[in-house]
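What follows is one chain in structure tokens, specifically the form predicted on its own.
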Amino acid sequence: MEKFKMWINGTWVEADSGRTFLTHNPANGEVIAEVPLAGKSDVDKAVAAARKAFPAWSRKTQEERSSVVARIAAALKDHKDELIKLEILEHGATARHAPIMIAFATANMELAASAARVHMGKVLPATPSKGAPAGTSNTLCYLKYEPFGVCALITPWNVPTLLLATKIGPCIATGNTCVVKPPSINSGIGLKLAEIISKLDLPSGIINFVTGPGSSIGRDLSTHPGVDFISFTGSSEVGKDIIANSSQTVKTLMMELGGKNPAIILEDADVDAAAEELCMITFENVGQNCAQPSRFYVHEKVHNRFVERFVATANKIKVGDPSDESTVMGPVVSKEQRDTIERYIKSAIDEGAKLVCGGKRPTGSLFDKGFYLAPTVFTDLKPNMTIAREEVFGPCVGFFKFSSDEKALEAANDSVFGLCASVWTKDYARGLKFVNELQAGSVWINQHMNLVAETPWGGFKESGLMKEGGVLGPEGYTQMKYVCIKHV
């Protein structure tokens, strides 16, 4: 077991209360880390440290700030083995998946360093004053991008290192300071990142880490008068609480919330290839990615064939020890999460869906202590079923039949969510009609969840506010000021 402290104002500290909590390996229930259980007084100290550091940090040149972010990216590379190990131990990421996420985190941090230099250097051309002679100008007008101030960065447990890097990089590159609240369930990963950053001799207070439950620490941050901006990734329910809490001080919000993402398979698609590819995407990270497809709309002409190939592929997925290189699907992140998923499975059966794959825990000594589930597939879904409307966030998906493009679009858009979607067809003109009509922040044709460091991310409707990361990453962490100077 590793014992961690919080990183506040350039110093390692315990929680004021002296209380701690434990994180566990979801593969076997063993304790991984002991971390401080922060309270409001700890949040106050972290916010005060960030606020004190903000003026000097925001006055640094963009080159200086971007250089710091580039150094953090380099440190992530240097410590990738430690981070990969913790992703496997504390999150349950597979040995296949964890290195991909750490590489993605590093790429996002590197991009933030360079993209911030481009974003912060934008200037509009001079414009003539009213009444000035043609061809002359005595007025300079430009748009100035400025940091918000102190940012609260609240990250999820499903891709812990990736989302920490995605938020910290553009946040500090553009001149903000921050208080980071990593997910409680794998806080060791967040504090390991703090440990890596602490060795870089950065200015005290620009990055602070506090650990504890979102129900208390998240509330303390979202109501705090010293916090100017909140970036949150997590469920829509928690996001709504943050929106309500932050409204009292009118904070700017960047929210990446839930998803219930449709994949639409037309009758002219490469059915076998699409079924196999979508199945592997669906059960990656045990279905614990907000971007994964969970509602499948398959044309009635190819529905049975698609489901048959999808289920056959699912039945071949190796569920097991995440540290085993051959494992495709490890455990879900916690007992509570498994219990939630099993309630959704029961509700689907009770409401009349047909279980065609999985639905149970794997058996055997390997699975006795961990939080495992088999890949689970339902058919015969109806639009009003719970499993058809709510985000499960686990290895459990369902299938619908459709007979026309119009009905498929209507059904796919019939959701409070609008994060992403995909269309599978050989007719690209037809596919683009779906792209234009689907109410989602990202839409793919003949692929799903294809993301690179340059990709901005965010959804429509209850899936969130603003776009985060990618080439737009620094923009979200700045506010725009119009400046007009008349020469006299």
The other form holds:
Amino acid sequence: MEKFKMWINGTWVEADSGRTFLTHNPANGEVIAEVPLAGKSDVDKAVAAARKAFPAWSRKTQEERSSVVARIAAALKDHKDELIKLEILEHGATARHAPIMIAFATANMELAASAARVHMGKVLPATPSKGAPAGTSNTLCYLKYEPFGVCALITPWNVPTLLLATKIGPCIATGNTCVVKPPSINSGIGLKLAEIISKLDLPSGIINFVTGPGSSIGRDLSTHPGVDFISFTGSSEVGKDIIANSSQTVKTLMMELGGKNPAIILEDADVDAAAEELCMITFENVGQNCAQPSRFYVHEKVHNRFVERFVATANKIKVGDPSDESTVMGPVVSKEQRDTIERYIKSAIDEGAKLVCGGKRPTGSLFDKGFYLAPTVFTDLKPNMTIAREEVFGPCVGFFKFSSDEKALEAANDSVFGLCASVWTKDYARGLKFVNELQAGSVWINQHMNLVAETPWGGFKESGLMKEGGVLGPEGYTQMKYVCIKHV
Ligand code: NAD
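Cool, the form predicted on its own is there; where's the form predicted in complex with nicotinamide-adenine-dinucleotide (NAD)?
Next comes the full complex, this chain leading.
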């Protein structure tokens, strides 16, 4: 078991209360880390440290700040093995998936360093003002970007290191300082990242880490008068709570929330290839991806063949020990999360969906202590079923049949969520009609969840506010100031 402290104001500290909590390995229930259980006074100290650090940090040159972020990226590379190990142990990421996520986290950090260097304002067309000779201009007007101040960065557990890096990079590259709250159940990963950053001898207080439950310290951060900006990734339900809680101090919000993402398979698609590819994407990270395709709309002419191929692929997925290189699906992240998914499976059965794959825990001694579930697929979904409307966030998805493009589009858009979507067809003109009409922040044709470091990410409707990361990373963490100077 590793014991961690919190990183506040450039110092390792216990919680003021002295209390701690444990994190566990979802594959076998073993304790992985002991971490401080922060309370309001710890949050106050972290916010005060970030506030104190802000003036000097925000006045540094862009070159200086970007070089700090580039050093963090290099440190992520140097310590990748420790991070991969903890992603496997504390999160249940597979040995195949974890290195990809750490490489992605590093790429995002690298991009933040360079994108911030070319994040520039604009000069406005000159306008005459009082005193200027007729037909001439005597003003210089421009738009400049400035940091917000202190940012609270609150992240979920599903890709722990990646989401922390995606926020910390552009946040500090643009001159903000921050208080980071990693997800409780993966707090060890958050504090490992703090440990890596602590070795870089950065100015005290620019990045602070506090650990504890969202319902207490997450709320303390969202109501804190010393916090100017919140970047939150998590469920829509908690996102709405943060929007309400932060309203009293009118904070700027970047919200990356839940999804219930449609994949639409037209009858001219390469059905077998689409079924296999979509199946592997669906169950990657045990389906605990915000971008996971979870509502499938399949044209009636190819529905049965698509389902057959998808289920055959799902049945071949190796569920097992995440540290085994051949494992495709490890455990669900926690007992509570598995309980939630099992409630959704029961609701789907009770409401009349047809279970065609999985639906239960795998059996055998390996699975006794971990929180495993088999890949689960339902057909015959109806739009009003719980499984069709709510985000499950696990290895459980469902299929609809459709007869016309209009009906597929209407059904796909019939959701409070609008994170992402995909369309599978060889007819690009037809595919583009879907692209234009789908209410989603990202839409792919003939692929799903293909993201690179440069991709800005963010949803429509209840899936979020603003785009995060990629080439828009620095923009999201800055506010615009209008300046106009008159020559006298
Ligand atoms: P969650 O909303 O339960 O928790 C996310 C974070 O918020 C955690 O750190 C948690 O401790 C904290 N929190 C909880 N209650 C809080 C409160 N009242 N005030 C402030 N903070 C609070 O989400 P989760 O279960 O950790 O993650 C799964 C969810 O995240 C899914 O809905 C998934 O779609 C979403 N997600 C979205 C994206 C995206 O980019 N849109 C990416 C990854 C995950």
